[in-house]
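Presented as structure tokens, the chain that follows is alone, the form predicted alone.
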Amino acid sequence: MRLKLYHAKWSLCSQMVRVAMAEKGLSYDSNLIKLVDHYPKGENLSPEYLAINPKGVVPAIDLDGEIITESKDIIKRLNSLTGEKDIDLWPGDVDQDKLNSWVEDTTLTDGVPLGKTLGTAIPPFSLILINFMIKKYLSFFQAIKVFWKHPLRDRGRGFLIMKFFNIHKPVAASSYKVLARSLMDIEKNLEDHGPYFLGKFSHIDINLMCCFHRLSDVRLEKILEIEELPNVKKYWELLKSRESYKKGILDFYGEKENGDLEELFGHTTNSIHLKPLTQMIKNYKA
């Protein structure tokens, strides 16, 4: 079967997807899509990309004409499939209601409000990267196209709004409390369970990579370090250890990405956002 991806560098569920095919061991003919957010001209809104996926987001993935779009739906497509490597991402002999309740929380799913899970978390935290692209890169005229013509109304208005005010602070801090609260149900289902969340390396464990990477690239890696989170710290180290996180998500960030970075954070080694979080968590430890 011929796997044709449909997907961004800097995507979170790209990368959830990228590394669920390292895992597995399949190959696929790789189509980057520019996105609004990174590009002056954005791939994701030609009349191309739409006829794929008409809501003009990645990851979509083609298996020899069936066209899947959401990360979740994609891995667990994926994981029917044989690939060079022996592994099950979706295991029969764990706890089905917590994989799947779990894999749930860690997607990023349309429909469901910033900050209501954990996936919907790390979202807002990324924003400072987003505003930062969007006044780098999108014109006053291209924002406007975007906002007229992105099939998802709210990423439409939310990019207008992002060229000319900065909205990352007010709107990570609403997630502190679920971040938090995640980070601490993480920790003792790990200590119930271990090395991994459920044991043995799942699907769960690939959208937790993603969504921890994510906040390494904002200069919140530390959070996922302190005293109150040992073995979130143990875990995370052993999830940067499997080769698809190299394959899936390092592999992936070029000299435009590491140069967005180094111009947005600069020296800057911690986020304004790791005190309140850590004394969060602190004080729910307490």
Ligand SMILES: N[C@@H](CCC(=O)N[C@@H](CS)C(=O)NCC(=O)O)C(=O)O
Given for the second form:
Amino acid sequence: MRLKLYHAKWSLCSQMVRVAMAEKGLSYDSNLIKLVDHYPKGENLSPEYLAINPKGVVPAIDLDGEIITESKDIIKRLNSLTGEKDIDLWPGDVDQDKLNSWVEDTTLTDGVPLGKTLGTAIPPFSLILINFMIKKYLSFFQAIKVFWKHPLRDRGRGFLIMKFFNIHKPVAASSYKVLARSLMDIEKNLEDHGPYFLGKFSHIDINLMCCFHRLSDVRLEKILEIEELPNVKKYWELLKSRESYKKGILDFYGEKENGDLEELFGHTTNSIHLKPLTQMIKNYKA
Ligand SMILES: N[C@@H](CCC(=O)N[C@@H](CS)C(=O)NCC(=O)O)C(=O)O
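Okay, that is the form predicted alone; can I get the form predicted together with this ligand now?
Expanding to the full complex; the earlier chain stays at the top.
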């Protein structure tokens, strides 16, 4: 079977699918899509791409004509295929309800308001990046066009607002509680089961790897290393040591991605959110 993946270098959901591909040892034909929020000539709202995914978002996969969208469903389908590596991303002998609910909660699920779950609480922290790229790459007319054309109305509206305003600070602050609580839940889970979230490596570790990596992109990696979360720290090291971390995430950082990060953060070592988040975790622990 031929796998044709439509994805973007810097998309959290695409990273999840690529990591799953690498974990399974599956090869694929790569179709990199330039997203409208960071390329003046974005491709995800083109008629050709909308014919593949009418929602105009990545990732999407074509398996000999069977099109699947939604990262969570793609990974589940990939897990049913045989790759070069013998790994089950949905092991039957781990807590199924927990696996299901955590995968659900760490996916960027459409319709779930930002900041409600861990999956939707991470994007608010990376809004600083999206805000920056929209201002840098989209002209006023392009922003209006995206607003009119984006099948996900909230998305189009959000991008247009970001062309004119910086919305990342208040939005991220409203997600502190969810992020802090989730990190503490992960810590507890690792303490009870370790070394992976449910003991052995599974779909949830892929999602957490990508969520944690996004935190490191926006200079929040230190929150994964505080003394209150010793198991999270070890876990993050373990996730980074997997080959799939390099193959699915790091290998897709090119000149543009590194250049944008450098331009935005320069010599900033830590995000402004690090202190309040750390304090919140300390207070919860006390
Ligand atoms: N629920 C979808 C979310 C897909 C999604 O929002 N993709 C983002 C990148 S992570 C995207 O394509 N953004 C571009 C846009 O909205 O224009 C999934 O999990 O696959």
